[in-house]
Amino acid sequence: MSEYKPSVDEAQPLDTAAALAEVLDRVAARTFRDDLIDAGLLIPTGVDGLYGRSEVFENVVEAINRLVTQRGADQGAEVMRFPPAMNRADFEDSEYLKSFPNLAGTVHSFCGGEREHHRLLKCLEDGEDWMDNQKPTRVVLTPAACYPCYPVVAKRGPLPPEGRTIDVFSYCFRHEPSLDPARMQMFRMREYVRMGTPDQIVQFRAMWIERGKALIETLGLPHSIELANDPFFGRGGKIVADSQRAQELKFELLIPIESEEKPTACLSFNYHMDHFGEIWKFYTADGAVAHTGCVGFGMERTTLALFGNHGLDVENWPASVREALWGKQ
């Protein structure tokens, strides 16, 4: 493991017990992450929380994978798999930015003729900010897997008597740079969406915990179900986030990845209530609008939850954890 070496911010007298727990938390995290490096698993681009993954990550997030398509073979899911990034339009229109403003990531594109160009390669050559010529794009980082087939449901009607559900699978972005490899700029999800009516979503709610726990016990990872909410901006954020929580909308399956005290978020809950619904005005087959939800699988998460718990050689995991993910060997 290499030596964690404070930056000069950090190695400044500590005025608060919070400061203290802050650089704390950066340490261990930073250790976690130097120990995924230097055992080749994770690949440093030389920002924070974004990495390149090595075969052995890889095979253990596709076996991942296969347990959850395991799982989900009788929910007669329509399978979808879009790209990173999402219509702009389908994107304002989700209200994500009245949520979530800092977590969005916007593609942007050079814009300029010959004269731009060149005043690009000046500030190039001269070390200057090159980004003035740069403009929006028709396209955003996608910031949850579930968000481009809402407007693709909508767009065919109203859904059958028996509602529908969607398999989904895709790389997401969110910005918070973070020394955490848990808590990645760019990662994936597998979700299951539901969309029908109240007690439809309830009970695959219901029968996802039920699963979602079930896997998990059989990687041998020590877990705990809470209820979560999501971390909404500004000062009605917390106004939002404690109607979240009242109504029991999210609930999140959590396992200790590097410490005990404070266990990571691998899988989610969610009920969307008629909140999709009403923005793509797609309804029931009654005409009720929409009910949605969806059970989110971070696949990077539960992989490293398998590092962190039975270690980083995967030869020496326990034999039930590697039949589980690969079969008798």
Ligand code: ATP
The other form holds:
Amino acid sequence: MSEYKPSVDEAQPLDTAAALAEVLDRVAARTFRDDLIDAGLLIPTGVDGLYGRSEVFENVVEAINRLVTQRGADQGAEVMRFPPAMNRADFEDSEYLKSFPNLAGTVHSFCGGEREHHRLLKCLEDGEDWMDNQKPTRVVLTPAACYPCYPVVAKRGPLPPEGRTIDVFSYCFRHEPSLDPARMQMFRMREYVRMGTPDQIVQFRAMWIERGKALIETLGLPHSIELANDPFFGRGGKIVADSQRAQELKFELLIPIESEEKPTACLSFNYHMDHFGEIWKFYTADGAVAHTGCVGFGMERTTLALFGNHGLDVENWPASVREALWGKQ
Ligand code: ATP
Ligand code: ZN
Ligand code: MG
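Output the structure of the form predicted together with ligand ATP; the preceding block shows the form predicted on its own.
Following is the full complex, with the preceding chain placed first.
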């Protein structure tokens, strides 16, 4: 957006307009990040994509979270809160590693004895690699807020005829370090997860596309809905991504944050078909494999969209936006 114009001396000789746009985007992203940090909204840790958040930032996150709760209050959703980690066996079963091995985060811990401990300390002292005795634990970091809930619900047996709706909220980890403040390594996702028949999932998704648009409109943010695909890994990834698009399994609500041309995905609306139902063997009331879908709200991205579009000072946001977030003041 106009506030974040790069300085002229950072311009490079360029062949095409696309390359120019990309460089401008990159520089703009850096500037927006710097502004967020200077304003104290994000607290840098020295690692790209890993930030602390200020009180003001968190107040916005909490307000958005409340709006999502209000919009979803009629669903009879069951609230489940998991820590930002999950059972490694469930994670392996989920087939996440087939699609996104590059994004996954595993948790390792020191598993040596006295001697190995001495060696570890010596390595640290000498500035050498100390990871020899760090062994994988039974825990991995949660890649998407909905992942831990499928195996848990599956263990309860067949779904009731009306299916189930689960409300989850979690920090998620993805190894995608970036200077773009909207691409973090740890960020929060609020989700509603729907489990049931194909019709129930398709209807849920259509409803949430409308509800998502309405919510974002009350926040005074420009937006569009687009067909999307996940960034599947490797040579086979393109084929899977094409098929995901052909079947219209993923839509995103995009909001321009730093660039009008390349808006950022802030909400996503996903239909997994019977992927999780097959893996965890859960069934509908009439014995068919359950289908699942979810709507995910990117809490940091939606918050950043507000700061990007309405400015860094919440006191100066439009009255209607402040009222939507915090009520009449
Ligand atoms: P992208 O295509 O931008 O990587 P995604 O398709 O990986 O996004 P989803 O997997 O659908 O995103 O995740 C749901 C929501 O979580 C996204 O719509 C977004 O708001 C948020 N999200 C995803 N990745 C990140 C990230 N690295 N940093 C901050 N928020 C994220
Ligand atoms: Zn999900
Ligand atoms: Mg992604």
